[in-house]
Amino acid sequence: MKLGILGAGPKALAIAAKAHVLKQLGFAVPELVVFEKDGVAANWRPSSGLTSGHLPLGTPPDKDVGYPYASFLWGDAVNRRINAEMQAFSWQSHMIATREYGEWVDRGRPAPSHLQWAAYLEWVARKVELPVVAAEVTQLELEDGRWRVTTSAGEHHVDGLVVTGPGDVRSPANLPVHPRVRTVADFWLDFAWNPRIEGRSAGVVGAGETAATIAAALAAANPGLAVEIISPQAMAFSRGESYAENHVYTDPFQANWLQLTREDRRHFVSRTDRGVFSVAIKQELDRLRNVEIVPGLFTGVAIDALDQVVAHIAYAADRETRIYDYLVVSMGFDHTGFVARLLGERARAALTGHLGAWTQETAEDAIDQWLAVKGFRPRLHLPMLAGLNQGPGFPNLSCLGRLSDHVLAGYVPIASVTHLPQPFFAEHDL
């Protein structure tokens, strides 16, 4: 049996490390095939266009590929062995192996940069001998009850598929092609080449962490530049970081996530993850005198006769235009659009027929305990869309060890089910 994984980032490494440990303990695990054209941890490097590489990791590095080291699916005694064996792939073990652990502790356990995090993921990949197909995936199609993954280097057939990564960058359909109008996809590439921006003003569209880091980078590198964050929420809210909030990300079951109403779950995610700034970046923005928040919903951008960037925004009943010398559109990522772009004709028709429509809402509503589209075979695992149904930590780095259990449990026979929480695996159909 083969399990395919699109992307060689933290989620893929978490699954690979857990599969490695399970195999060592005698479990029959699927053969993994990882598809990544740009190499391990590509999205954490400047070449991805998603980061400068020097940005601090927003999640504590202790929340590594094994976190929270609380496997609960494989039998009590075996779970303890798994948790112990997984520590060989921990952030601390990496720091010890590179002789940096003491210095890291003495410096107060600072957040690593994205490049340092990428180095950790590469270290894990080497330890598990991650099988990577270094080619671009061009299509995902159904064929004889399996997924046919077409790449620039050939075809592969797998029995289940995990799609990771942030997805496509969201941007307005009518975004003008102009050197002073940028999206996240090309901002960091430009900034790495030349952080100095000509002009007096810059706008950043977005209310999330990515928009905040872009605004902070622009303002710090250009003290004479007035930077405005255009936020539909009218304020820059910081992420909730209390024990109660963090624990929901680590263990949604103990935190009774599934007992909350859908409305409360959505509100929780909005308050703690989407459209909010981390405490660290909020503090950095507070120190920068040349950053302001502009309330409004971004509705479009145009280039006027004077070659000025004109942003159109709406707030309540008001409509206004704001003129900038430079504009960055940071409106988040579209995971369902990314998947839809790759689906072949049969796969698209099958998923649409199964769900009624292929949208973010229908996909989120259908994510089951294996972080896959419920009832669809062969399985299509979409952890980036699992937050609403299964727990808010699955789309990010908050519970990678738990994520790996959920995915692999659909393929690896479980030693004992007598102690497992019900009805979590009442539908287990290996």
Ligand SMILES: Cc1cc2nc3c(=O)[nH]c(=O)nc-3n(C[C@H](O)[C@H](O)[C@H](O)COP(=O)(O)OP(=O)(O)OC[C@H]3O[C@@H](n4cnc5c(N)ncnc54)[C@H](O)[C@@H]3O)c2cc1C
Contents of the next structure:
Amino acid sequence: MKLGILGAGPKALAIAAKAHVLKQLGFAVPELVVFEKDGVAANWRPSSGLTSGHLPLGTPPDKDVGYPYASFLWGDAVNRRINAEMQAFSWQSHMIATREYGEWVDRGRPAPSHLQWAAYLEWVARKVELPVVAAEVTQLELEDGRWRVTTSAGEHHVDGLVVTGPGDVRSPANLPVHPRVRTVADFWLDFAWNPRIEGRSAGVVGAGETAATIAAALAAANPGLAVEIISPQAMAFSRGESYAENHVYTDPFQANWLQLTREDRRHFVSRTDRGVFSVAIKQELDRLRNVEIVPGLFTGVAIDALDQVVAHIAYAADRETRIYDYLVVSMGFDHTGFVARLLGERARAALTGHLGAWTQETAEDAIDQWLAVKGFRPRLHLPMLAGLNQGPGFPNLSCLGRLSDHVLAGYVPIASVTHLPQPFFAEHDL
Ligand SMILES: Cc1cc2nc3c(=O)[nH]c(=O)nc-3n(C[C@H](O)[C@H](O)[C@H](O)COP(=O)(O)OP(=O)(O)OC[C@H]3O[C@@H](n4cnc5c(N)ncnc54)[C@H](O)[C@@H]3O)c2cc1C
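Next, report the structure of the form predicted in complex with this ligand; the form predicted on its own has already been given.
Let us now look at the entire complex, which starts with that chain.
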């Protein structure tokens, strides 16, 4: 049995670490193969175009590849043993191994930068000897009841497939190709090379954390630049970060996620994740005098005869154009489109036939407890789309340990354990 994972990010590492522990405890685990085009933890480095690398991690680093250390599928005693063994891959263990733990605690447990987080993920990858195929996946096709994964370095066949990563950067189809009109990916690559912007004004389109982070970086590096965040919500809402909200991300079952109405689940996600700013970035924006929020729905951008960037904005019945020296379009990510782009003809027809249509809505509605498309074989795990059906923490870093249990439970028979280390049945465990 072979399980393929597209992307060597935190999700792949969480699954690999759990598989490693389950194997150590005597379970029959699937062989893993991870396809990665740019290196382990690539999306947390500046070369990804998603970050400067120096941005702070939004979630606490304790939400690491084992979090919340509450396996629940393998029987009480085994679960406790798994939770204990998984701590070898924790953020704390990494800090101890690199002799930084005491200092990190004494400094008040600061958020690591994305680059520090990448170093942690690389450390986990080394410890589990992550089996990586260093190649870009170009197609996912069905063949003889398995997935045929075509990469830039050849073909592989797997019995199940997990697709990770945020997906494609969303941008309007008619975005002009111009050095002063940038997508998120262009922006961070430019910014790493030269953070100074010529001119007096910049617009940032978007209402989420990425837009806020870009606006803050631009404004801080260019005090003379007036930065406007163009937001359809007309306001910078800070996200809910209290215990009640956080706990739903960590443990959707205890928090009765599955009992909530669909409408309430969507409302929760929009209050806590999509289109809201974290309290930390909101505080940073509040300190910057050269950032403002402009209400409006971005409808397009053009370059006029004077080579000016003209953004078109709609708000209620009003239509407005605003001229900027520089514009960044940060409209989120498209995971469903990313998967669709990779599907071969047979796979696309089979999935479309299975679901009626391949859209964000049909895909989200079909995600089962294994974080895969319900009833579809071979399994296609899409944790990025599991938020609505299974819990809002599955698409992000909020419960990676739980995520790994959900995925692996589809491949590891609970009764497959053949040998358990002796202390396993110690009195205190039972
Ligand atoms: C800048 C930024 C900051 C974030 N901060 C947080 C945070 O603090 N907390 C949080 O919970 N969430 C955060 N997120 C959300 C984040 O996307 C997820 O939480 C997390 O990255 C998911 O991990 P992952 O394993 O799915 O993917 P990733 O870490 O994104 O890894 C995906 C990997 O897939 C590879 N890949 C992509 N396409 C291919 C292909 N065709 N072939 C081969 N390999 C491919 C990429 O190179 C990449 O290494 C952040 C996202 C961004 C963009």
